Structures are given as structure tokens and as C-alpha cells.
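In C-alpha cells, one chain follows: the form predicted together with its partner chain.
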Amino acid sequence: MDFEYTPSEENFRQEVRQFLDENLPAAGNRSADFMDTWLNKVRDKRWVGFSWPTSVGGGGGSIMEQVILKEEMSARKAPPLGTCMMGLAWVGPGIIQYGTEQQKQRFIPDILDSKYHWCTGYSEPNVGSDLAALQCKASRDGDDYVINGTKIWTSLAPFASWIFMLVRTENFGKTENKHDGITALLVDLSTQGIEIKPIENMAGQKVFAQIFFDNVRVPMENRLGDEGNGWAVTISSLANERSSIGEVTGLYTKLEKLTDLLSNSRWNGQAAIDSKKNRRTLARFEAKIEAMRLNGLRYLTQQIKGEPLSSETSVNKLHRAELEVEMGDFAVETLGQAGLQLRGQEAVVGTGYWAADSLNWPTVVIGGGTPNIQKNIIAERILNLPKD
């Protein structure tokens, strides 16, 4: 057990720090011009797609260098390395692993250059946690697939240009072998027959949507992986999901905000920070966040040693889900009526920060697998309990 870094890792850390000193103004300028320059500069450093092989234009960073880059970036609250979120998180890795040479050349540079957004078409009106039961249909017609059906709760769809989606090409309406016959397609959202209807969430934002496909023709060359093999493509793409390092820094920042809030608020006739209940709650959050940090390092060590991870990442997903719900709710509860206000004094209500926070958690908590599904995963894959 040691928490030291090698000299070359330390050098890399210095390189990142120096870059941030030179290119990241302390006073939070995040104008469009600044973002353009920032994205170009981090692109030049090959830090966008840093984990991807250099042969496709990635950075070829080692696991530890990826960790260091994330640590330093999140410690300084730097803007993201590239804005093509889903492209960088799993669509790109999926294309690198399963794509044809032509697909790599067509899509990877655009993802790295933050040209446009991707979204991910998984859920359907009757298909949520039981994703493999999906029924959106694609049939072959000459050199095209023709898609008919609908996807829903598709995050970023109102802003995206392309969708990575799962369709069914075989085994319609069957419950057995439902994982077979699923195919992954890359679809241009401007194709004729696609209609995107944004859905307003309870926080008043329209970031997800329902998408309708009416005889949408997609050329065969846009299939990712083999026909009928879409489930495997999805599973291994999702395995590329980011580690929890950036999340932990974000949660520590939120904990600081919460500490400040309690220091500046009154509760039951006393300073909120003097209440035993509040102090214990805050400290309990700290223990969970620190546990997430250390769990992440422990699992990272396993990965570096080449020991396969089972479903351990579900542990931190559950912690994060709980913290996202509880921290915002705790803040709003502590603030009483003031906590409900969407605008107001910065020191007290954080100008609506906590009100919005307490309504926005489903993005994190439900997206990517509900807590109930994460618990099923742990119980079935790690503890070997019978499937539902």
C-alpha cells in the first residue's frame, strides 16, 4: 500500500498544473470565446479522449495519467475536456472497439473536436430497467435499415445531432433470448421521419425528449458491430464509463457549500451548524464521500494489477445516488421556507442553487440504472443470489 506517484507521473501532474496556471483564469470566465480557445488548447494537448489510443487521435494516457488529469482538472473546477459528453463517455469507445475503419474516420475526429452532441437511445415507453426487452424495430430493405418505433427519456436529444441507439432486428415480442436480436445503429437525427419532442422535467428544464421514428432509413454502413450483437456492444461500451474521481471532487465541493450554508443559517432558534442532528448529517456525508474516493482508488488498483472488476462500480453509483438526493434535500429542509425560493440572497439560499439541486437528482440517480437495479446487480453478480 502506498499513495506515492512515480517521477514521471509527478512530472505529468506538474505539466497539467502549469497548463492550468497559464490557461485557466481564476475568476471563472466561461464565455463562448474562452470555451472555444480552451477546447482547442486541451485538444492540442491530446487531453480530449486522453484514454483513447493515439492511432485514432486519442491521448494514449496511462490509467494513472488519466487519474491525475481528472484530479487536477476537477480540483481547479476546470471546464470539461470536450463538450461531446456521450461521445467521449461511451459512443466513441464503442466505435473504437466495434466500428469499421470508415466509421472511426467519420465519427471519432468530430467527437474529439466537440463538433456536435450525441445522445443515447435506450429506454422506450414500456422498456426501462428491463432494457433488453426493447421493441423499437429495424427491418432490412436493400442496403438500408428502416426504423419504426419510439425512444423516450433520451437525455440531450433536443441538442444532439446524432443518436447511438439500440433497435430490435429479431426475436420480436419474445421474453426468452431477448438479449439476442438487438442491433446498435448510429443515426443522423436530421434524417427524414424523425421527430423529437422535448419533455419538461420537474425542475423546469427540457433536456430529455421522446423521439419518434417513422420509416426512418439508415444505411447499413451505420450499423455498429454485427447485426444482433447490439447487447454486447452496449455492455462493453458502458464499461468505459468514467471512474468516480470527478464525481468525488464535485461532491466535496458541494459539501463545502453545505457547510457554509449551515454556518450562515439559523435552525430551530440556533445556528444551524450547532444542531447535533445537522452536524452528524454533514459528517455522515463526508464519510460517504471519502469512502467513494477510497473505493475508487481500491478498484483502480485492481484494474492496474489487471484483476477483473465484477460489478464493484455499482457500490459508488449507489453512494452517489444517495448523496445526490440527500444533500440537496437536507439543504432545502434546513433552509425552511427560504429553501423553496428559486431566487434570493446568495448567502442564504444560494440564489436558488439548492432548490434546483433538490429537483435535479433524477438525472444522476435514475439515468444509467436506478438504485434498485444497482442492488440487483450486486446481489446477483457478486453475492450469487437468484435472479428476480
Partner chain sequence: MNFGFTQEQELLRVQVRRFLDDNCTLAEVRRIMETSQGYDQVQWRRMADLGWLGLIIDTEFDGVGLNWVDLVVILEEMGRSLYPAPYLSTMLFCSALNDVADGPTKKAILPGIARGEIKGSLALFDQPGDPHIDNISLEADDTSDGLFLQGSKPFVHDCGSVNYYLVAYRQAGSLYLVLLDADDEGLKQSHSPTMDLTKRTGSLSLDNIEISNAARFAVDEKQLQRLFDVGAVGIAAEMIGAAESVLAMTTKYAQDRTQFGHAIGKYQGVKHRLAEMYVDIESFKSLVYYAAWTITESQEELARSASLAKAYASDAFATIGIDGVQLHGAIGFTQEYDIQLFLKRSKWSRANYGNADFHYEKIIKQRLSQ
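Given the form predicted together with its partner chain, corresponding form predicted on its own:
Shown below: the chain alone.
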């Protein structure tokens, strides 16, 4: 594995650093309109959607340049490059690959300009992590699809304007390949017949929702890809962000916060960071995160070579799920009774970050496939063990 960067890549790194020096004030010195100004500046640099083709307004950057951009932004704890998270991660790439010219012109500029949020309609009640078993139906009626059914655990739905969703347009109740007959649709959440019911989590936040569709009419022009090819559209779209670089960066930032917490907490009259047991725990976390980073570099190497990524990315997904729970629980244990207090409650430490983090574990553990699903994938597709 070659860890060296080309002169051109190093020049790009210097360009990013210079931009940050000139445009990123310290967190305490940012004006009320800083975020709007920041988004406009990175958009002007074409760093939002940096790896997307220039023909749709992206930066046309290489995979390695995108990694450098993420590394430098993360090192300086810069704000995000665009706020339409799902739009940038997979909805946009899906539209670029499978969308019509009309769809590209309609949706891509708004995603790049952070105009609104997208959410993703995959999970359904009684289906679990078996996405291909979905039952939300869409029947053709003239130039429209008519959707009936429900989606659940839909992240960001309470704040989103559009949903990228999968519906079943064929094989209703049949025994053929369940991956067939699935179609991808782009649906305006303000359409008549849609009801969004937020789901409050243990930390009191309402990030998820259940969405009900009652005879919702969606024009055929909002179909992404061919009818019945939704499974391929989804798999291809989700493959755009699979090197785990972003997750590793986030975990290292979380480890820094955890180290600061231990340094500022006292056990029996001494700093918690001085406990040998605690230091071993931090070292174990760091070793696991570094293993994820190196795995991510393997995936990145495959991407650079143009090789497809598949089941091996489940390894990092599984590691991340375990780490998120372990790190959150360890922080709460370190704080003792105060670790259970959320924002606004008596004896809260800081802003209640660690209490909320510990209670929010379903977001990262269940989202994208539960640990049991990841273990089955690893066992069956990597280790060639018998199917569960």
C-alpha cells in the first residue's frame, strides 16, 4: 500500500489549508451569519459535491482529493460541506447515475445549495432489516403512481422536504425473486395523502418518523431509473460513501472529547485519566478506530483502482456500532449519576452531550443494518459459512 501523495495532491492540500486560514474563524468568534457565508464560499469553490461531475455543478475532483479535503476539514473541525446530508451521500449520486436530464436540472442544484433536506424511505414495520421484503405498494394509474403503505424509522423525515423511497410495483404476494419488482421514486413530502408522525427517542429527540401513504399520487417523471430496477439503483447509490473515512474521523473526534472528559473528571481525589484501567480502555478504543482507518484505506485503494466494494465494508460497520455503544456507556459510567442528566436538568455536565450520546445509540447501531445483519453478511459472503 502506497501512503505517499503526488505533488498535485499536496498542492491541493495546501490550497485547502490556506482557505481554512482565511475563512474559518475560531468557534467563539463566528458571527450570526457565519454558516450562510461558509456554505456560499465552499459552494463557490465547488467543494460541495466535490467528486461529482462538473457538468452537474460538482467539483470534478478525484477520490484522493476528496479524501484530502475531508481530512483537512476534519482536522480543523470545520462545518460541513453542505447540509443536505442524504442528498449529498446517496440521493444526488443516484440521480446523477440514473436520473433524466430534467431530474438532474431540477434536484442537483438544490442539493448542492443546501436548499432542503432529503430523507430515505427504506424500512417498514414487520420487515426488519430485510429491505427486499418491503411491501409498500405503488400501482400505475395513467401517468401517475399511486402509493399505499408505510415507512418507519425514517431519519430526518420530520425536517425533510423530499423522500427517496423504494416501493413494490410488481410481485405482490408472489414467490419470485423478492429483489425484483422494486422501483425507486422521488416524492415531495407535501403531497396530499402523506402523514408524518415523528418518533421520539430516549433522549427526547425527534429525528426519526413513521410515514403513512394513503393513495399518494406521484408523477411517473419522478421515477428514478427503470420500473422494477429500484434495487440496483439503491445498491449503486449507497456504494458512493463506503470507505468509512467519515466515520473514522468522527470517532477520533469523539475519542478526543472522551479523553478531555476523563482529564476534567475526578475519581477519589485524582483525575480519572490517571486511572490505569481508564487509560487501557482509551487505548483499546484508539486501537479499534485505527483498525477501522486501515480497513478504510483498503476500501479506498479498491475504489481508486475502480474495483467495486461489496460485503467487506460490513466489517467497519460492525466495529463502529460496537464502538459507539462502548464509548457512550464508558462516558456515562465515568460521570456517575451526573452522566444520566440531559440538557436542562439539575447536575448536568456540560450540555448533556454524553447522556444524549449514550441514549442515541440506535441511530448508528440499527441504521444501515443491525449488527446481526452485518455478522451474517461477513459470515456468509466473506467467510463462506452456511447461510443463517
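By rigid core we mean the largest C-alpha set that fits within 1.5 Å across both forms. Residue numbers count along the first chain shown, from 1. Bear in mind that the values here come from a model prediction, so they are computed numbers and not experimental data.
Colleague: With both forms fit on the core, is the shift of the CA atom of Arg106 between these two forms 2 Å or larger?
Modeller: It does not reach a 2 Å shift.
Colleague: Compare the position of the CA of Leu156 between these two forms after a rigid core fit and state whether the shift reaches 2 Å.
Modeller: Shift of 2 Å or more: no.
Colleague: Taking the rigid core as the reference frame, tell me whether Ser275 has a CA displacement of 2 angstroms or more between these two forms.
Modeller: Moves: yes, 2 Å or greater.
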